[in-house]
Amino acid sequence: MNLDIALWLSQDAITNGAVYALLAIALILVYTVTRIIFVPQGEFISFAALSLATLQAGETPGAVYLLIAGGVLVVALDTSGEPWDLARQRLPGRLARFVAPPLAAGALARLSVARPDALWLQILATLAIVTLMGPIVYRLAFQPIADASVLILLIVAVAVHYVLTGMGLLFFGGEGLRSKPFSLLSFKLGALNVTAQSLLIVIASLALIGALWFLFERTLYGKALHATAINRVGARLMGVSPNLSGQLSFTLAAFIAAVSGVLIAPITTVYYDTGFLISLKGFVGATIGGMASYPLAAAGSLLVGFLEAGSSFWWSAFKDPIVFTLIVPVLLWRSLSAPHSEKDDAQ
């Protein structure tokens, strides 16, 4: 390996690590607020990338119909079992909250199909479709069992993953898709050819991380999420709704996954199940951060990016196993450094 190859690998490592950092932050956000390991995150990535490519092909993505059906199902579940008078009073608000936004996202998708040259409109429609799936998935799958054990929540998360994977295969087919590049510009930096697409990924990731910091530190909703992550019971006693916190965390995680899917769509061919492998690498970064520390998760994700880039050069056939093996020493170190009580040892 010479200096030129090292620079090329470093560019790939930083680009991939920026995406993994976003996914790791989303995983930690959902886990700390809801105790749910966000296994379906990969499907949101795939849905975003494939929806953008489908819109650019002049077709309405099937995810729109899944979104609308999910909103209608949420309203039906909330309304069932209530007295007729009370259900009739609450129905307009529920329709405005869960059905109107999916319909608006569908209308935006149809408009972007009618304007194939409006890339910004296609991106906006994609972000709207995938982001709105977050709170609907939480309301249907997790809110009814929000107080269950972590193991049960994990089992349900895996089930949601498989359901969404099947939906992705149904809507987008088994063939991979790739969207058009946002920009064809590039410039030389020594021996390195830096593309505008890779720069956009890094800048967008840094901007989104900064926006999340502002949300948690400067807004009321962010402080409510932070309070829920620290102490769920205490936050509930202070008037913070756990249902609202769960839906908001899933909304943010879905938005982060949607942004990640849009960013990687022009640089890689995405299949209906591609996102799962990408999110697993984000999970490795989140594990390095102890599923609690955002800065450590971001640093760990960059480490994953460099390890993946180096492995692709030296042992390309084993790059994924090498990356996932990184979890083993991290878990071993945390297990040895964590305090153990005599009761735990007896068990």
The other form holds:
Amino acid sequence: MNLDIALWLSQDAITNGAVYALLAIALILVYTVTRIIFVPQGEFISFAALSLATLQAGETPGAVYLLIAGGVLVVALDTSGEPWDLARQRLPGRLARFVAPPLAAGALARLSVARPDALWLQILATLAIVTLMGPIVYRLAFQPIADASVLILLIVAVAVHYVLTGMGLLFFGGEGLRSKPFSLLSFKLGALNVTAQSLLIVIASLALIGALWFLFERTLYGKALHATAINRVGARLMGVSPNLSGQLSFTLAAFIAAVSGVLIAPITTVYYDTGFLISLKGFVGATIGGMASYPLAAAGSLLVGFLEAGSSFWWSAFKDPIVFTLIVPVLLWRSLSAPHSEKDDAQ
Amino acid sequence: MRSRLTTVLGLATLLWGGGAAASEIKIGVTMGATGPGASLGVNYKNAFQLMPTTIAGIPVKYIILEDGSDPTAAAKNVRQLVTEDHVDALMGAVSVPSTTQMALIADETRTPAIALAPVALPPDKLGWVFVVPQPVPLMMGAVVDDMKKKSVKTIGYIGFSDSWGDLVLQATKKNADPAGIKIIDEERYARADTAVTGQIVKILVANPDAVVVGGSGAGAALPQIALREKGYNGPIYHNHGTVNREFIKVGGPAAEGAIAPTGPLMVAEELPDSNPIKKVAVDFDRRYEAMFGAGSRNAFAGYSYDGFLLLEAAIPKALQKAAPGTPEFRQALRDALESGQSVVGVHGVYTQTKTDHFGLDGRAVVLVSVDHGAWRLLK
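Next up, the form predicted together with its partner chain. The previous block was the form predicted on its own.
Next comes the full complex, and the chain you just saw is listed first.
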């Protein structure tokens, strides 16, 4: 072990840690607003990475059709059971919210297939496809049971995870894909060979974290989410729609997952079920942050990154057990330092 | 009362089973086209679309059950196939643990079974099980032979942190030790890992003459890319699980020069005409690629197909002794399978006998390398 190796490993740790940090933040965001442990996040990562690779291969990813079908289903669900007059009145608005955006994402995907050189178009299409899945998944799976207990929400989240994994296998096949690198640039920093790709990951993570901070502190929607996170009933009394906050938080989380997926797609092989393991590491980071604190979660994720890099160097056969065992001392420390409150469960 | 009812029911089942017997041959298959083994399982399953629906004039019914690459589900499937469908032969599965489950039940219920993946059982448990894939030591033997040619003295190993990684490592050791080649570093990684930097850095520090990768498919591209990116220039050897087009697609330019052992079907056209496997393999490749696209040929579909060829060769003999659907037929089928008849498949020439349920020789291995974006015979 010399300085060069330490630098190599640190670079790796920071790149991975940045992705885990993003995912941890999305998990906390969804959990605090809706009390849902966002298990399907992993699928959004896989969907994004695989959609990008599929677009680059010149095909329209099957996820587009899933998205459009989901949008139509949402409108059908919203409309069913309403009196005809009312339904007809509301229909254009609903179509504009749930069907038009997926169709637009589909058109974007088609457009980017037609123009194989336009990387930005492929990325845009990928982000659109995956981000729009967020609110649709919330509307279909979670909105009808928004007031259920944390445990039931978790079980449904696991079910959604399995459904989406199956869809992923159907759309993208069982083999892994890797997308083209955004940039082949790299430069020497001492002994270190820093690639533009890994730099991009860190910059994008920092930018997203900054943007989220801005959203929560400076915008009305962000404050509504923040308010729901602090006190659901109180926020509702103040006129914050719980459905809207739920859909909004899922949109944001899906967007973050999509960005993570796009960022990792060129540096690793992504399979239809890869995302789950990645988001599980984000979950360890989120747990270190007590599923509540964003800065702690980001720091925790970075710790996961370093632990992973270190253990892959010294005991690569035990890398994952080491990373996931981290959760045990963290939970012990948290349960000793902060007594468990029954309030969350009772709500 | 209840026991009488059971007897009656049992008799009725027997009669029903006997009645259905003569009309068709049933082959029960447990397959993992979903779950962690999906990338291989889909290929295994595709091959069944090429198989004829009659053998020796008798209709064949393939009952394919999905096990999600889960050994417990595979065991359940096999029990169901044997006890409810009364299959004449079993085929499966995608992973070593699932195939082992199938083998155990086949042995217990005295049903002939074709193992499409390696089985982790001692030979005395394989009385009813016939193994199609080349034994891993046979494959890695060809790799070590190539190392000797290139005067490699030290190997760095990086493999999956699962039983596949173990199997490849053991097979490499078994061949490398007598050749005086030392494994100086052993690293592991998981298929879902996003980076192998730590492991690769450690291999670079050890600086072996060659690296052996114990991964499979596109998952083996991760160390290949990382090694080349970090400037490793020695030969990188893979195993037969890696030989598919996804590895090249994912590996891109970094995959060039990767060497792996595989069955002859991957490079069928490049084989000499004197090789008996060429004709069978070229025919299979042509039909498979007509259905699943150019370049879609893969070892796994070949295993399914060879499994079928073994049964196709044995079933006419068994039919002379008994009718399908009976224990006598299953016994006769097993005897026919181990009769020492040579069957030319797409992976090799199988000569399976009472004492050898593998029956492959050196003809079942060729070394290939990635050359201008395709697997080609290593010259």
